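In the block that follows, a single chain appears as structure tokens, in the form predicted alone.
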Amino acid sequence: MFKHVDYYAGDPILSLVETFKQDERPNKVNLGIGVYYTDEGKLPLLDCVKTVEDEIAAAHTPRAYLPMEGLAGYRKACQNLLFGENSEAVAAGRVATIQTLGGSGALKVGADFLRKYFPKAKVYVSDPTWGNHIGIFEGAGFEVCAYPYYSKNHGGVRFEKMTEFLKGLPEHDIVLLHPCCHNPTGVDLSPAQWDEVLDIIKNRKLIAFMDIAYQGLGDGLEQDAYAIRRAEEIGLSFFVSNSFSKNLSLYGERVGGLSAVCPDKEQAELVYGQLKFTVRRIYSSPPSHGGNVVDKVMNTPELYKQWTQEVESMRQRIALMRTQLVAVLNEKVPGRDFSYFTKQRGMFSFTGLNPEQVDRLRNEFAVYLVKSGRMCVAGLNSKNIDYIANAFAEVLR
């Protein structure tokens, strides 16, 4: 009944950390998957996220069925964080959100719905972007193009290409944005390219989705989002999905948003509904656990300030490790200019590696990138990075 099922070779990273649980040599390091670890190694639990499971379990409450939309306080956080809390669009009633199934889910619920209603438009990705970005806007069923965006030769944004490339699109073509912390690079545009960028969407009718999986691990939590700011200021209508998986460290909970930003308050309330009805026809409802994390969280100002100061460490951790990484090849490859981990932001780098040298990486040093040379960042600490340092400075030799 089955032998004309396609073959699934699997995702590559998520393959990847299986290949490396397998590893049983006790140096390994997994510099593929993008989760943070603190400075010992280990996935952290949140202080903020501790108290409110305390509470949570101490109530001992039944456990309901969730709205299609989400807990109103865990949209309310979403908008919060995005657009600021004195947002017009917000006030206005012109931003549609929804709770989703983590930041996966989001792009999932906004796909369907942009398919449903701009059938002929072609979505364009930056080149490079995460593979998931691609999947899920073909499983949709939109064919996937890529706009120039990342220079192997210099290690920056191709602007000029990129901006000439997106003038040639036509109106309500969709164009897939990286707000902060590109993914896989870690190169991102300064905010006067953002203006430029932003001012063509808007005089080409262009359909603008900005995904920001990493607000707060770039520059901090309001300068990571200036992008998404911006395109409210010059009344753009755009979708931006969002996830805590990162800045909460609630990976599993699947902790999600997607937010509308509609011309107006009647509009806004016609794409919620459909917003509401694609979740109804692909999985029904949220998970209550992790929103309910994130609405206490967001919402007591106490546990508010606190995770604000543990995203800020975390971030503050990342850099330093950038910076140590920098200072160790320095002194181990003389001669070459590896500032380019310091300029790049969030939690991952592309390190410059062709294949041959990360398969190297692996096979001698059990140290684990993804082929295209992306590392992850927080996957360095203080005990392993000399280690590192020097693995990477030998196949560079």
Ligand code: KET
Given for the second form:
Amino acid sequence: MFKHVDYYAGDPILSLVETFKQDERPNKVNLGIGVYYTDEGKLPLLDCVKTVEDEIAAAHTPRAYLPMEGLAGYRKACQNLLFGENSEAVAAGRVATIQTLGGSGALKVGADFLRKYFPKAKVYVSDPTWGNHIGIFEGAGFEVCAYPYYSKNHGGVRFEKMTEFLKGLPEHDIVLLHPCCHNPTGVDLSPAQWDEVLDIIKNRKLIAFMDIAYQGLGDGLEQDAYAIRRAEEIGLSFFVSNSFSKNLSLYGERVGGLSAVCPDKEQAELVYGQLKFTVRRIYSSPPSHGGNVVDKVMNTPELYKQWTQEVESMRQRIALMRTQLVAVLNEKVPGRDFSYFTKQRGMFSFTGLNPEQVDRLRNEFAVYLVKSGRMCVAGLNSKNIDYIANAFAEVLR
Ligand code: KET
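Return the form predicted together with the ligand of this protein as a structure block, the form predicted alone having already been given.
After this comes the whole thing, all chains and molecules, with the earlier chain placed first.
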């Protein structure tokens, strides 16, 4: 019956987690998947989350279905975080937001919606991008192509090539953008560059799809939303997918959101209806536990404040690891410029290591990176940083 089924070789990021688990070497370090670990190398459960979960457990609430669109307080919280408390678009009812199954679920619902209403569009992702961007949009039936982004030569953005390319795209093609903490490179656009890119998107009538999975871990919660706020300000209609997996450390709860900024309230209502319909036809409604946790943390002033502090300390720890890594590498591998590690933002860094060097790190040192040379900086800590820098120095020699 199933002989014709294609073999699935596994996902390059997720498979690495499994291989890592089976590795018995005591000094092993997982710098593969985009997960934040504490300085003790542990996956944190945030204090604000603990407080809410204690309350939820004590209340022994029955588990009703959530509505297709998720919890109202949750959706409001997504809007506040992304567009700011004083957003004109939100106040005007022009933003349709739903709670989704993580950032991935948001991408999928958005992709299915766009495929239905813009069937002729092509999707453009940055070269390179998170692998599953391609998977999710191809899975929705789109042809996915790439726009120039990262330069291997200078480690920055090929900005002229990028803007030239975008200027050549036809109306209503879809451009996937990372508002902050670009995955996998860690190389972001500056605010001035965003202004230019968003103007092109507006003039060419392209559809921006902004995927923000690391808000708060780049330059701060507000700063990281620059591109989104600017897009609203210049009157774009666009999509935003967001994730609480990383900034609330709620990976397994599948907590994300999808927002569509529309030209007016009437269109937002139409889009909102179709987003709900899309959800109904895929998984019906989002999960309630994670939804309730996010809702309570975001809508209780003391907990919200505590959360912003907890995100800020994660952000600062990542930044500190970047500085320390550069300091150790400068000492161990003199004459090479490692400053790119501190220029990059967020959880990831493109190390510049080639696939053979990545293999050597794993085989000889039990240090796991994604084949592309992407490293999750949030896996570094004060105890393993010397070991890792040494291992890097060895394979770079
Ligand atoms: N967008 C981006 C840019 C992203 O890096 C991830 C996850 C997601 C969306 C998905 O978020 P979630 O809320 O978990 O559905 N990236 C990490 C994990 C993964 O590959 O699934 C990673 O790149 O390691």
